[in-house]
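One chain follows as structure tokens, the form predicted alone.
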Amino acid sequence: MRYEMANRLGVAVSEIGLGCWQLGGDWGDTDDDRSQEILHAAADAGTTFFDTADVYGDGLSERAIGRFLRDRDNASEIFVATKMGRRLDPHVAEGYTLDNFRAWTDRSRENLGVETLDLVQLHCPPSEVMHDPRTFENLRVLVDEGRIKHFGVSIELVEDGLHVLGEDDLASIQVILNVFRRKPTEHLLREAHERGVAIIARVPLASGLLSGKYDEHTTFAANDHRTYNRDGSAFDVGETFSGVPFEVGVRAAQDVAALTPPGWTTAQLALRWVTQIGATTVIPGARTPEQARGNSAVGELPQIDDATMASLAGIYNSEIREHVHSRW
């Protein structure tokens, strides 16, 4: 596993991060003792940076994350960053205040077992919750209080990610970044790198399609958001498939496949890219311990080639950008 510096964390982080949504829920059934199996594979095999928040599954993913922290003898090592701000019904700017902040942190630190959070994220707020300085100042208080060490932002704009970047004690920005969603690597990676802004790229492997193991015919569980979100009616559309029309996805996934170097997944091709193209730690789900293990090894890979990362681009640019590019 290779780990990267994130300046503003002051700490090293995997490369290759768990994202814990998946044991939490909307992606069909849970299972506590399975989420045990998954956490501990991915720790063996040298994630130290596990992303959760405290919707998913009402606090299912992070109490089971607390579980797994205290069954570790390398808890201390180990990363945990959380999100807030989608308890709200509804999901509007007026609620984002610190008595609000105060709650929600306060059943996090009781879900994980911990006196004070290693990284709160703005779970993808409206944009003028980004826009008011008095967001900010309200995070400020929360680690001089001592509930928090660190803030950041999940984005679904890039502009709102640009914005956020005048914010000097900003620790981390949460953005869609995959082989299918390429507008970070315009502007936002550069300046947040310049100012030691952690990138957590999620949904790298754009909910499974860039597998490669989906066709046309595959289906999904109702209680999945592959099911029952892909026109956006339960959140952002860009969370499912990051916004590509499922069939357009199949077909350009298979292109990519093809790209695939002997010995690696059409996965591991697709996480390697997000790493390779900068960002400081990718979270990729995991069904099972296999893939968790899978997707930790691909901290160990080489770089791709150009001529793989040139056709990489011609997929997107001829199959997806103009799905996607100006809409987030």
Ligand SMILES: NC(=O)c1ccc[n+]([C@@H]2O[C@H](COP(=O)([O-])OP(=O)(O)OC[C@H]3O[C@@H](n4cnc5c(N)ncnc54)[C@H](OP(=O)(O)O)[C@@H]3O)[C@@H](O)[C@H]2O)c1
The other form holds:
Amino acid sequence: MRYEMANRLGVAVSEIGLGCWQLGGDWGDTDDDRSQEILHAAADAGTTFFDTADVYGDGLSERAIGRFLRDRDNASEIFVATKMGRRLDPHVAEGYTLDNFRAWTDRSRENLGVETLDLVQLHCPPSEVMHDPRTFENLRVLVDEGRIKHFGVSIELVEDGLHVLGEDDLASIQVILNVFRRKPTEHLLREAHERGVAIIARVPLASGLLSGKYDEHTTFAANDHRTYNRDGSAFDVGETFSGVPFEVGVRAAQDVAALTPPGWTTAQLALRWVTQIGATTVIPGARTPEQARGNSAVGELPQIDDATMASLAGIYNSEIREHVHSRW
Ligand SMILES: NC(=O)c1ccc[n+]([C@@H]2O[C@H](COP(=O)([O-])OP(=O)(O)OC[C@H]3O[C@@H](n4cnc5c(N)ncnc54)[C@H](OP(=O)(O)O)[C@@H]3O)[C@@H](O)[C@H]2O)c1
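Can you return the structure of this protein in the form predicted in complex with the ligand rather than the form predicted alone?
Let us now look at the entire complex, which starts with that chain.
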């Protein structure tokens, strides 16, 4: 495993992390024993960065990580990034207050069983929250009070990421970055790196599309967002298959699969692309221990060659760009 340093996080983290949304729900049924197996499989393979949110299973994902931390000899080496804001209902800017920040982070500290949260990210807040200086003043209060070590923002729109980079002590930006979502490579990655801000790349497999294993007949469980959020009726449609229409994504993923180097899986090719392009850490959401091990093993893979990188760019430009590039 390679470990990447972003100065604002103050600690090197594994370039392959683990996304933990699926431990809470929205990806079919959950099972706590299975969740523990996935967490330990990733950590045993050298993963030290884990991403969760207070809203995933309304705390279920955080509590699973809390149990995992208690059982782990190397818990002090594990970095847990959580998020807050999405438990607001309705999800409106007025709810992003200091009182709520305190209550939300206290709940996450209890769920995770830690005194101080390593990193709390605003969970794709309304743009006006990111343009309100009080938001960041209040986050600094949480640092001063010892509730959190660092704060960051998870964004939908690249332009929001460029805006929050103006905050001197912002530690991280979480963004969708994958073979089907390349816009952050235009400016955001370089601007973040210059400031020592960590880039946390989410949805790196385009919700599984980039494993290359689905076809037009593939179906998902009724309680899986890949069934119920295909039209964006539950949350931003960009979070499901990266906003690429399913049939378009299946065809393009088959073209990606044809480029898979011998001995690699297509999922590994997709994840290696994200690390090679410059993410600090990439957080695939493994649903099995085998997936977690396969994903963490990307931290041992060599570089993708230039010809394959160019072919991946070609697939994006000819098949995907028109569906996503101007939107997010
Ligand atoms: N707004 C936000 O801040 C936000 C939004 C979304 C996600 N996130 C974070 O980003 C993380 C990752 O994103 P994501 O889970 O939405 O999408 P993802 O990582 O692109 O896709 C996850 C899916 O890919 C498949 N997969 C994973 N590893 C695989 C492997 N080795 N081989 C084959 N298939 C594999 C699994 O689906 P199947 O087994 O069903 O094929 C899995 O459920 C989340 O867990 C969460 O922490 C944050």
